[in-house]
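The chain below stands alone, shown as structure tokens; this is the form predicted on its own.
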Amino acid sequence: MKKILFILILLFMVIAPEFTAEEKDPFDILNKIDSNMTFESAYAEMEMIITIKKRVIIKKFKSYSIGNTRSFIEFLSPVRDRGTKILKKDKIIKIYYPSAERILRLSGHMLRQSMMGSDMSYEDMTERSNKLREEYRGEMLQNEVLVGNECFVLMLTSIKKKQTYFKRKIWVDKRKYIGLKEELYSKSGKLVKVSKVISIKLFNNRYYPVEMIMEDKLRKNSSTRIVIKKIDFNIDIPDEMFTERMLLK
């Protein structure tokens, strides 16, 4: 028995350093989040609930996506937003406004504008772990418990002088590999935005957030809550869905 225990201890000593080293790289953790969150394809019906002081605006939309590279969003309500469509292919975002009957490609400072009046920007839609690895340096902070969940805490600092979010502090659930909270800071150190995951569900042996909230701290008493009402994974979506033709249809 002692011999078996000794062998197990030796095995742990050999294996553990590799596991620990992996978990000490913040970008490896972000890659695991991407892997956990990315399905081959997905169709979802969602609500965007925008609160500005005492005013509440509810916008309903549906979305189609292939991995994390292509997505197509169509707004269904309210009436003034009905028919507005957003197409994202890699880093390119195009938006169709039915009132103007034209397609606008977003670039530069336009990506930092509010998405449909929400607390989120169009730029927020395009960020993935590979982009963060290219533009930030990362460090691990001391682990914390957030709402009963033990979390890795990551701090990313931009290596570029001009960056919308110069620092990003991220809390990652150690068991589910989901970012539960993120604080975004300007270069001056001012808190710009905060996002939190409110609700998580299990799909196909993977955890997925179905409700989250973002607050733009530069807008007084403002928040945007995204609620997934229905979602289907790994379904057939034709390539035609991610074309300009669908924007105009």
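Bear in mind that the values here come from a model prediction, so they are computed numbers and not experimental data. Positions refer to the first chain, counted from 1. For the two forms, the rigid core is made up of the largest set of C-alpha atoms that agree within 1.5 Å on superposition. Compared with the form predicted in complex with its partner chain:
Shown in the overlay between these two forms, fitted on the rigid core, is a CA shift at Q113 smaller than 2 Å. In the core-superposed comparison between these two forms, K190 has its Cα shifted by at least 2 Å.
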The other form holds:
Amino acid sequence: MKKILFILILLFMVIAPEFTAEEKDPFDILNKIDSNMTFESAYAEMEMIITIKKRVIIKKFKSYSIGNTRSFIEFLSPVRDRGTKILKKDKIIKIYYPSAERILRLSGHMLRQSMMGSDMSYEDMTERSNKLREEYRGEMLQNEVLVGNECFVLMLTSIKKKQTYFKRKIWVDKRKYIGLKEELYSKSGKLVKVSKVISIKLFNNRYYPVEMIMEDKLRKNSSTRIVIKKIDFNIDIPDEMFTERMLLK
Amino acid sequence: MFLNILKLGWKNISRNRKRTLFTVVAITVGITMLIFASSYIEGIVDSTTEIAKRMRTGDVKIMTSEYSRLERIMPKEELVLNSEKLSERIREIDDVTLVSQMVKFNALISKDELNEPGVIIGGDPEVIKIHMGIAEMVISGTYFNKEKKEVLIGRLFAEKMGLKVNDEILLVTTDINYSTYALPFRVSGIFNTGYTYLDKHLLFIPLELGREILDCPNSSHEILIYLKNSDKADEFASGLKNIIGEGTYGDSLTALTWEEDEIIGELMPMVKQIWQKILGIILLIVAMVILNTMLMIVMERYQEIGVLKAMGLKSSEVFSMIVTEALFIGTIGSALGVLIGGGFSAWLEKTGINFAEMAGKEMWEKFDMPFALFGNIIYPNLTLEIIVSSFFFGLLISVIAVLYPAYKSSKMLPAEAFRSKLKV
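Switching conditions: you have the form predicted on its own, so give me the form predicted in complex with its partner chain.
Below, the chain from earlier opens the complete complex, with every other chain and molecule after it.
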């Protein structure tokens, strides 16, 4: 019995420091989130369900992405949105409006506008290209259980002075290293947006959220649910996909 | 006897000319300021009311109750349905001179790499021309045409985006179903109203194109109604209740008169009140100066008053004599004040006070309020009421100011007057 106890203590002493070091290092947690969320390439078919003042609007679109830096989105429905295409290359966003048959490069005010009427802004798209660990410094808060999932709770503060969301509070699933809930704060400390992951799927070795909901706290009675209907990782996407020619096609 | 008192009073004011002159100047300055300030406030209130009626309220405005509540953020989905039909019905009513349907929304205006937010007013160019008078304010290019994809922009907006006539801009917004929609427009002309907010933010497009962008055919956010007689707006709005309550044109529509508007009904009385308080302080200072001078007049003359009393002048006659002097001085001062203040205000009524020039163009253009509150040129409004009330105010203050010293001196005994100074 003593022998077993000795082995157990020895085992704990060997494993525990690694565990605790891993659990308490926000940088490492951010690293793991980033590696889950970044991919070489992906094709996805999605639905955006916007609920605003008792109205529900469903928008369907498909997207092609390479890493987190390049993506091409094409809206399929409703009729007024059909044919609207968004091209994102690094931090540059261009939109093609079929009604005007014009391409618009977004800048300034427009980046902060709601993306296609949703709770997300165009800026939310570009800021997702950045890896969290490169832009924020993390601080561990008290662990919490969120909908039955053990979570690390991290408070991230931007290293840069100019950042859309200066602080982010993230509930990270301890097992899957996915941010299950995120509260986004402005520099003045005002809660701007809240996002929650509703469903996660395992794709080969990667956990990826397939359903999430975002609420823009500055819009009353509004939320946007994004559902990934289909997603293929690491597929071949030609570079030509991310050009203005494809927007006009 | 009364005539003698009048004569004595008149003689007295010419005895010490410096003293009289000083008092008259004090009253004149006070009355001049009073007339100018009153006509200036009247001018601000009148011009703001007029521009608000022309641009945003009409005599009566129909909209949904929710739109009325959230008018500042212009909720796109709050629409008066079948507004063409409703406008047609209203046009048939006798007192109505003009009906203007409008859609109003926020949008982003893009040109090359530049994006700027703007407030879009979609209306019938021919109707807008009549009540807003924008056509006369076009400083470059031409007015917009309802048959073309044309936009009329403000001077400051054009400067901000570096736009010229014939440039193409892209107007982007979300429609009432939260779909993003964009349309290209050609800048037909640039207007200058002199109101920073209007010139910096407003863009006019044809009503049908506004409806196309928002995906709301046959609907409007606002229906502005102009009447033969603005004073009957209240009665007219009450009469509309039956029509707008039918439900054919949307739920919970409301008809508000120009007097119920936020600017005219709430903000303007507040501005007036603040100004009246400032004016009150000015008047108090003027009254104190007059009071002080009148006191001096009596205090300087205590021995003279003693002599008059020793010669048999009654207390009431001494009192009347001093009050008469004050009346003469008050009349001269007030009349001069009316002439100078009235003349100055009447002249400014024609030329206006150009605040943009006074404050400096840059500073003035920063004065960007969400309403067309102050134009760069304010025209004072001098009314007969201002002239008459200011004149009598000057007179009244002069008389009130001498009541106490006149009473004290009338009660003085001649011996006391020779021995010591009057204590007041």
